[in-house]
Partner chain sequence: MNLQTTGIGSASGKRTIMKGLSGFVKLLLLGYAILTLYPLYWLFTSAFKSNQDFFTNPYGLPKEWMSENIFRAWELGNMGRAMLNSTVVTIISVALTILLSVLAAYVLSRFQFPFKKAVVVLFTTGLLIPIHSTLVPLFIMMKNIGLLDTYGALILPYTAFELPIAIFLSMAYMSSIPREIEEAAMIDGSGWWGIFGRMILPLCMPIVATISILAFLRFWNDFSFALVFINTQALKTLPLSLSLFSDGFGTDYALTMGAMAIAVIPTIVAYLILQEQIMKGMVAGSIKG
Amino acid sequence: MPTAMRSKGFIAIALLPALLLFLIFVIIPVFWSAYYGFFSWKGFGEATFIGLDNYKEMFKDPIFWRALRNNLILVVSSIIGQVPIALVLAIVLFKNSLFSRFIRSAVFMPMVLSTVVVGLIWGYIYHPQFGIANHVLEMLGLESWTRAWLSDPKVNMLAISIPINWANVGPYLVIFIAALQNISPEIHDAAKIDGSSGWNKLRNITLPMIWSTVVVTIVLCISGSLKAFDHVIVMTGGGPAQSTELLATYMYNSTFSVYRYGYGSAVSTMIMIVSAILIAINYFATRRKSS
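How about this chain only, in the form predicted together with the partner chain?
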């Protein structure tokens, strides 16, 4: 029988490696970045304490606000793109037939690709000279719609959001299918007896039953959109003229291309704050719905 002492030893040796690694590489950096955010520092030599100057500069910088706006564009486009597409697909595909399995696998496929590959492929699709996006529009007789999709500031955020939506419908589809399959057959039978079918059934029975799942997918959309860094770095690098900058790329560009570690840390801290705010808004919004 293990003695109490021996269990204590086991607890320590089994838990500490995970805990330490997690503290050092995930938790402590958050505090470091809050701390460095109050300094002006080029990465070498002395760091000078400058109080809130980094934050003041950030709020005065129009690029920061554009980056924030671009982040929100991606959040909105994922919510109105991925969630409805996945929901509609799930409603028609929720049976486990061979056909619906094939479609599910196809829709899920881009999830296993590296974001770099997704960005590069779509960068080529949008290419002004040989990209198939313009090619297809020309074939449809819509020459006036053709453009340099990633350089035109009017449309480039939209153009960036399409591959992100393309790649991310899969998991939501699988989540919705699981939720739909969880609805017990008795409810479908009861609906049939009530004469409820088609659109009515969808609106009055199916949707309310899976509403909590819809909320979960919206939360996932928000956190997923904050991860769009890779796509933007690969497709545009934040340009042209910083028109596609996101908070994360803005942080990256203002830290590693101009060596302003203090300022970059302040932006990092801002990313934390923005994501905390988004999570809080969502938390309160969904709580009101369920009560």
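Next up, can you give the form predicted alone of this protein, since the form predicted together with the partner chain came first?
The text that comes after this line covers the one chain and nothing more.
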């Protein structure tokens, strides 16, 4: 048997356990959830087929549209906040010095913390009475800017997006540093000889070379923002008056609070559909950008 065939066979056998686990715990539950989205089911007993009634009810529910709007705000803030900050930090910290490694570890540290811990920390930061956010504003003489950050519908989604971005910059920083390290030093030397530096070098050399990585990070931002849950549950619980409700919290409340597992399955399927639509839009937009 040729060596290439033996290598492919070994790779297939080595990947088989992981693929089976992925099939059992990810792929099958996804289709199972989509299937139950067509039923009225309380999680026990008999499930009654109702067709598209769950989806019709969902589209008539103003809370669903509010959750979708909040999720889109979170997606945009994550793409604008996480990707550029991680890219700039990666470029600044690209040199493998002791200081760069320290800053890299410090930026990645929030990702190590539990999302519940992050939510609790920022909940105290935003506290209207003894939170550090209002305290700093008062020290700067900006008392008019102080507010109940998590209770004011005008700013609470922005307030929630900040800790989510803070907690997720680290992984993208590591991804971008790895992409920058894959650029051949000869390319940088040639650019230096040609007199290209600063913004011109970033726009004409660095970004085109790592553009596929940028696209992947945007996809990760979209999927991560649409399944955001822990931070919101800890800080606001989706309130007040559903002003910070997200699709994931809406699904959770619809499923486990009122025992409507069929309706919750329909909402989870809608989350996947929205995610697929946004990723497709990103694909076509970035494809035109790269062409």
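Numbering follows the first chain given and starts at 1. Here the rigid core means the biggest group of C-alpha atoms that line up within 1.5 Å when the two forms are laid on top of each other. Quick caveat: nothing in here was measured; it's all calculated off a predicted structure.
Remark: the rigid domain rotation between these two forms, smaller part against larger, is 11°, computed from C-alpha superpositions.
Once the two forms are overlaid on the core, residue 53 shows a Cα shift of 2.9 Å between these two forms.
Core superposition gives residue 44 a CA displacement of 6.2 Å between these two forms.
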